[in-house]
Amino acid sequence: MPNTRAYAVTDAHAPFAPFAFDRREPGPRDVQIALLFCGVCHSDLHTAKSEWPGTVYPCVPGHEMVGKVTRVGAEVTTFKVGDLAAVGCMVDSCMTCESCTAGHEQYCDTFGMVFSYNSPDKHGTTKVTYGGYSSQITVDDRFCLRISSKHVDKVGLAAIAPLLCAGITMYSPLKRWGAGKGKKVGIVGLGGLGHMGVKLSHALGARTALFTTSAGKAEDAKRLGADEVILSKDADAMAKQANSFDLIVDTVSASHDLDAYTSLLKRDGTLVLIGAPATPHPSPSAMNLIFRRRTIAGSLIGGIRETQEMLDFCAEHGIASDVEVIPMQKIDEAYARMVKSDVKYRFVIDLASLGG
């Protein structure tokens, strides 16, 4: 019988549906752990159902992976069985480029990182890496996270899966782009990343603007740290914060129009994209760039040190995500839940719900 119980989707419009693989037998390096909770990303979704060339089909999405390690290679010093552990979206890479020796395995020069799903699968048990949709998995030990205990008794294990993901995703460009005291910094998009940014940037100590197309999610995002709260469609109200912002991080998972936040930049300002959507947004305007040397960046999750950087930090501010706990039979009406913005603010499986 296959030792992992799984919920995959076999092609873009099908439901997800109960599905039996093996994982590897843990090596050397690996460790094996037994999956508790694992969030939902939009990505997940973008995958899911397509929406982002290169699907590979029978598809178990999941990023955001915590659960307790139940075996471990001989080499493996840093987790031992018992221990708390997690993944985020990553599970390999060459580990000798100069990105991967520096810490930034998501940019791997040699063959780019291994994604935790629907990546070629190097160990060859699948064809591509399967996600945390799943009752278990085996992963090398430098890609796994640890979690504090002191961390899971505040605030609970469920609310700490999206931290690796939306957790690291927000708090990276926050870091690097120097979100801190004095600074006046918007989140785009109150979501799973976009909640996180606003209790990140919050929590670092920046003058925080929550931008949203919801305006019944205001006070939510007041709640959570946001100083003030902008309708997105309130071009009077987007007007009066021309000029303004040191940093703005888009989490919007939609093409939309870029304009709208760079007139919003200070001179030297950035605006970070982090939405990947499925179409390309409309060509920003050059002119609005120029005229106050402002950036465009982008930003791809964060590294592994980062990363457990990203769950200590959160650990001592007692931080986590909003979540709403669901079993794996409802991630179709969760997805459809997202699609519409209807999450507050990341839906986390309940693994126990796989049964076995």
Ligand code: NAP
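Mind sharing the form predicted alone? What's above is the form predicted together with the named molecule.
Just the single chain follows, nothing else.
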């Protein structure tokens, strides 16, 4: 009898339905985790609905997983049964290439990182990896992350789950490009990613501004830690910010004009793109970049070492995602609401709803 309960989609138009499969038995370096909560990311929707190419069905999404260790392999020394643990966007990489040995497994040069779902499963238990919309997972201990019990006491375990994607996706560029005291940082968009960006930038000590198209988000942005809110469709408000930002992190996943933001950067300022639009952005003005030595860059989650650093930072500062907890049976409804941006700011699945 299959040992793992889950919810899966069988094609791009099918609703989620119960699904059962076998996870592998823990090997010498494996950690088995009984999953308690899993965040819902827009990437899950893109994959489940085949909006990004290459979805293999049945598909079990989910890459923001938290739970409790139930078994460990003989060679595992970093986790023991009963520990709280987390798994993020990746579960494997070559571990030997230049990127992996530098702690940047997400940029693995050999075969790319193995995603938590919809990647070829080299262990052969299933055709592709299955993610966190499930009752348990078995993962190499090098891709397993520690959760502080004090952090859970402060914010609750469910609110920690989205840190495994939304949290690290924002933390990595903020750290890489030096967000901190004496720096002015802009966050474009106040969704699942953006609200974490505001919280983290504020905690790092930067003067933090939110760019939004909606004036109604100003109050919430300031509650989350924004020092100012700039209405991006207000040309005068944008013009007043010219040449003032050290860093702007753009979370928007729709194609849009990047010149509106590059013109706000100081000399040597950087615009970092983390949203992945279905169609390319309009080509930015080279002159806007050349005359102030500005940069447009991209960033993808973070390595395991940096992800653990982010979790520890969030534990120290009491930071977590603002979440709405749902049962697994409401995942289709959650997807429909997510398309309408009808969530503040991240859905999290209570996996107890899968039943015993």
